[in-house]
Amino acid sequence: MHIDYSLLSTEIALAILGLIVFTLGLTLPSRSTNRGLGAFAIFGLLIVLGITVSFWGTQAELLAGMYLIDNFSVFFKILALVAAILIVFGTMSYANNNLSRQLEYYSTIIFATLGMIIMISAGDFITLYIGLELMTVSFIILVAFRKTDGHSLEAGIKYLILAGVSSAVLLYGLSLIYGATGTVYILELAELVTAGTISPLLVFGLVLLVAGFGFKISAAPFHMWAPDVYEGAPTPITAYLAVGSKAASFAILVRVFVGGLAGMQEQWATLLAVLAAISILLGNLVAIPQTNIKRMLAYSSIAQAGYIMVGLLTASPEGIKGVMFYAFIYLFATIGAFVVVCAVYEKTKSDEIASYAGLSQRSPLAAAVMLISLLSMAGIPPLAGFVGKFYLFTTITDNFMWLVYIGLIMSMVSVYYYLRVALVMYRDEPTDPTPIKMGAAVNVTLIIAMVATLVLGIYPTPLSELSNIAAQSFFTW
């Protein structure tokens, strides 16, 4: 069988980059490693991003459908790589000052990204599971990276146990679907489910898939790991969990449910609608009393997972476009917020919301970026989050109007706890008036996040068109 290895250029380049970063970390002096390894990783990731962009417009499959290359997968790969670049670039100072063993840190982030990219292009259950486990194992290492910090180790153990359970549930669900249909290929599964009868075994496998994927996207009631892990993990890893892991998981969720199980839409659409409603309600309501900024953002991410899930319900190009658009703008808002969290922690050694008192005086740029990021997550116009929620909820007005009402009401509720942070930043007097000095890399990352959130809210057309093209390519197989 002829294999066109050029179609795997992104994956091969990422694997080589991860190995080179790890090798350089072992061979270079520690001082040089700390200063240059992050910059080298960013340079390599930029090259991989350029390779990935060159595949836009390509539609091909490898190994009889085990691996799929299309605009849909390229879009999500670009998202994962952009997230990795911005997080590494914006938090290099935090990593140098708070994390040891830079070679393991940067190389493991690269391998986590590789797992996401393999998962995004997976065309069968085996490839899907390999990519998923590579991503998950990498994140287990990263979550517990601060080995002398009890909170980090506790978060790592919790993530290890719950990730293992969710992977077992997901694998069992995939095996049941294979037993009911006789295929592990997603494209073949779509034909068999559409043409055949829906058996109880297939329905049970579907339920287990929802549970397994629910953990990966931190949707309620499978969210129990998120608050503790978000709080205990190093902040850059928390940010990448909230953006990269969630985006990749949604990509494969779309691929399996909308692509492979479209013939069972009546069965899974209502189930996902209920989970979306629970996630939106629980995430927003439980975020209100939180005093730790990372726990608040954890519950916010649960609500955001509920919003993104809305786009799957119609199994239409418009809904998938909404998922892709929102995932991309959510990237900038989340990274902007977490880079500010990193900067404040370096100065105050605290993640409590109270430590943000007077941030507008100590660092006007950080306060502005945090405010814009939080308001975008709340869906306040003219920020990008408003446009994203508009795209998502307009697709379900015919069949799930009750979910639209829940989304609108909870978006207004979210404004309360987001603005509570803003009040602390702009109203309260700082206990330490010393300015927070941030490096050039942090400032550039914050400006990129802020400008993207503003511009994509005011002029969303380019990203909207790209999302639409990618969504249309998904339905051409």
Second form
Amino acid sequence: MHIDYSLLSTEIALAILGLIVFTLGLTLPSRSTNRGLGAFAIFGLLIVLGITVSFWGTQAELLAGMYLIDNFSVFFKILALVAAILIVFGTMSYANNNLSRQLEYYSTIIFATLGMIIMISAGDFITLYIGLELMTVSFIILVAFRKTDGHSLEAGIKYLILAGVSSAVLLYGLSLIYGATGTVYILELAELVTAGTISPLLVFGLVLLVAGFGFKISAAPFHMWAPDVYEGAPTPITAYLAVGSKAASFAILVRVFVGGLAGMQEQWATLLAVLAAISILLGNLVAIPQTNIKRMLAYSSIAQAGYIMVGLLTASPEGIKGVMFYAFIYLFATIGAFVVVCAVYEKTKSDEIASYAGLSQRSPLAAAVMLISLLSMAGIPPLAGFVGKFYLFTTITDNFMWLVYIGLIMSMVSVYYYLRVALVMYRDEPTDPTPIKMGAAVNVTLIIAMVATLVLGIYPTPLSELSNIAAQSFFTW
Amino acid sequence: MNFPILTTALLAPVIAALVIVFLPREEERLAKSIAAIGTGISLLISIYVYFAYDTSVGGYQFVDFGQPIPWIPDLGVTWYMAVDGLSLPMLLLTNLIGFTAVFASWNVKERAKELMILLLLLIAGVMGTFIAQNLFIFLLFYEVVVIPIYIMVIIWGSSKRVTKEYAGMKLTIYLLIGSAFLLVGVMAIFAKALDITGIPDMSFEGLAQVAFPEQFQIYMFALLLIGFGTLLSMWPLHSWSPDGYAGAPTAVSMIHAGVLKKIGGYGLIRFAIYVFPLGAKFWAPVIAVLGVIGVAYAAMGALAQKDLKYLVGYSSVSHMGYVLLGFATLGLIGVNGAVAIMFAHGVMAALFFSMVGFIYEKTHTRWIPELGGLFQNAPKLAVGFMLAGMASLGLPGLVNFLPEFTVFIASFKVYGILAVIAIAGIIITALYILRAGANSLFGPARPEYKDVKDIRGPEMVPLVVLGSVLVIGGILPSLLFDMINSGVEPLMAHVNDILQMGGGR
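Next block: the form predicted together with its partner chain, after the form predicted alone:
Let's see the whole complex now, leading with the same chain.
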């Protein structure tokens, strides 16, 4: 059988990059490498991003459907790479000052990205699981990276145990589906599973699958790990968990449910709708009393997962397009917020919301980016989140009107806790009025995040058309 | 390809705000002057457009770029900036109030630069709602105004009876929850229209041509009524209004009561009634009843207030009841009157709040029993206050008289006894306005206020600009009514066509 390895150039390049970064870290003297290693990683990731972009428009399968390359997967790969680049770039000084040994740090981030990318392109359950585990194991290392910090270790242990359990559940579900249908290929599954062939075994497997993926996207009631892990992990890793891990998991969720199990849409749509509703309600309500900004963002990311799930319910191109659009704009908002969290932490050594007092005077840019990012998550126009929610929720007004009510009312409620941060930043006088100086890299990242959130809110057409094309390619298999 | 004159008016404050961002903190006067120039340009443009608009032709004129520019094709969003006889009075009102609000905040010292930036963004946002003829762009501007207001209230607001944090949050949450219902409606409407026609289109004209089933219209109209009604402070969704105005700084109260509230009324006629005539017919009696309850309830409420800002706040809720009553007639005359009230009340409320703001600035109290005899030291201030008061109670010769009279005539035919109750509200209005004026302005001069300085210089701008509009509009009402009629007539003709077909579509 002839295998066209060039189709894998993104993955190969990324694996090589990870190994080079790792070796460089080992061989070069440690003190001087720190900064250089990060810069090198970004440089390499940019090249990989370039390679990935060149795949736009390719529609091919590898190894008889084990690996799928289409615009849908390229879109999510670009998303994962952009997230990795922006996070590494914006938090390099945080990493230099707060994380001791970085040679594993950057290479592990690259391997986590590789895991995401494999998962995004997975065409069968085995590849899916390999990608998922590569990503998860890398994240376990990264979450516990601050070895002297009890919180970080606690978060690492929690993530390890819970991720292990969820993997087991997921595997069990996958094996049941294999048992019921006799195939692990997602495209074959689409032909085998139709309304007439649904068996209790299949339904049980489906439920386990929802539980397993629900953990990865931190949807309620499988969200328990998120607040503790988000709080304990080093902030750049929290950001990457919130953006990259979540987006990649959504990609595979869409692939398996909409691509493979479309015949069971009736079964899973209601289930996902209920989970989305619980996530939106719980995430937004529990975020209200939080005093730690990372915990607050963790609960808000649970709610965001709920919003994105809405796009799956109709199994239509419009819905998938909404998922992709929202995932991309959520990236900018989340990275903007977390890079500010990093910058503030460097100065104040605190993640409490109270330590943001007077931020608008200490660093107007950081305060503005934080405000814009939070309001975009809340879906206030003219920021990108508004258009994103519009795309998502217009798809379900026919069948799930009750969810539209919950989603929109709760997103207005979320303004309450987002604005409390604004209150502290803009009204309160700073306890320490010295300005917060941020490096050029941080400033550039913040400006990119802010401009993207604003521009895509006012003129979303370019991204909307890209996601439209990508969503179409998903349905042409 | 026309010159995009309306977009220019919209961008003038935004550009002014951007310029101010880069000013050093100390340059407060310069920041205020730039804000005045930015809003001044918008005001001049809207005055020009108002008088250059051809009422005998009607319809949309001054369409930017000559046609709608595609913006988000898959949502049917176009950059469609145009004005008709309904938009124009609102556009003029926005800029009148925006321009004067800059001068009403002339004495703010604390973080004046930031105040001006937010104020300019707020004005641009409000303006956008009135000139955008596409539902999506309308919504964009509709919600964009909420956040600047929140920040302005919590920084520059005052904590008299309620804390400013409470006032700001109450205002924000009320309006946002209201808009959540509106958004649910808009999404369902967009999806339904796409279902029926197959072409995404969110322009008001396009949506009005879609044959929505009657049940759907009734359902959607209810959602829109909750959304717009909250903003218009329709009873029982009004309770944010007095608290919010009391906590807000003067400029915000002026813009909020003067023009932002009117977005609710504008949305009702431009969107809800125009696109869903059958829904409007179903809900009209409910609107009328709620409107009349609002008139009576809020007037009684105002009667009990001792705080000047609360008094004006309740009074504005009461006046909005007349607007609702006018809409509920679903007839040309009633709607004309309602739109005219929106304009007239806007000018009046802005003048009122700016005068109350100056009184508070100079005496450090808004508590009516603590005031008195201000006329002796500050005659101009007192004149401004009384002018607004007289307009509020509907004195003939000022702009508010004729619109209210029109609504009474139109609603008496349709609702009879309800209209009578509403008219009785006028008497209560007269009572609380005259009492407040008498107690705070007249009587013997109080020793503690003998050093109070009258308004002068830039402080005179609100009085001169808004006061002259009150008088000119009163003497030459046709300036206002011809304009409104040319805009409302085609809308109501469309509504009546559909109502006469009796849902046969």
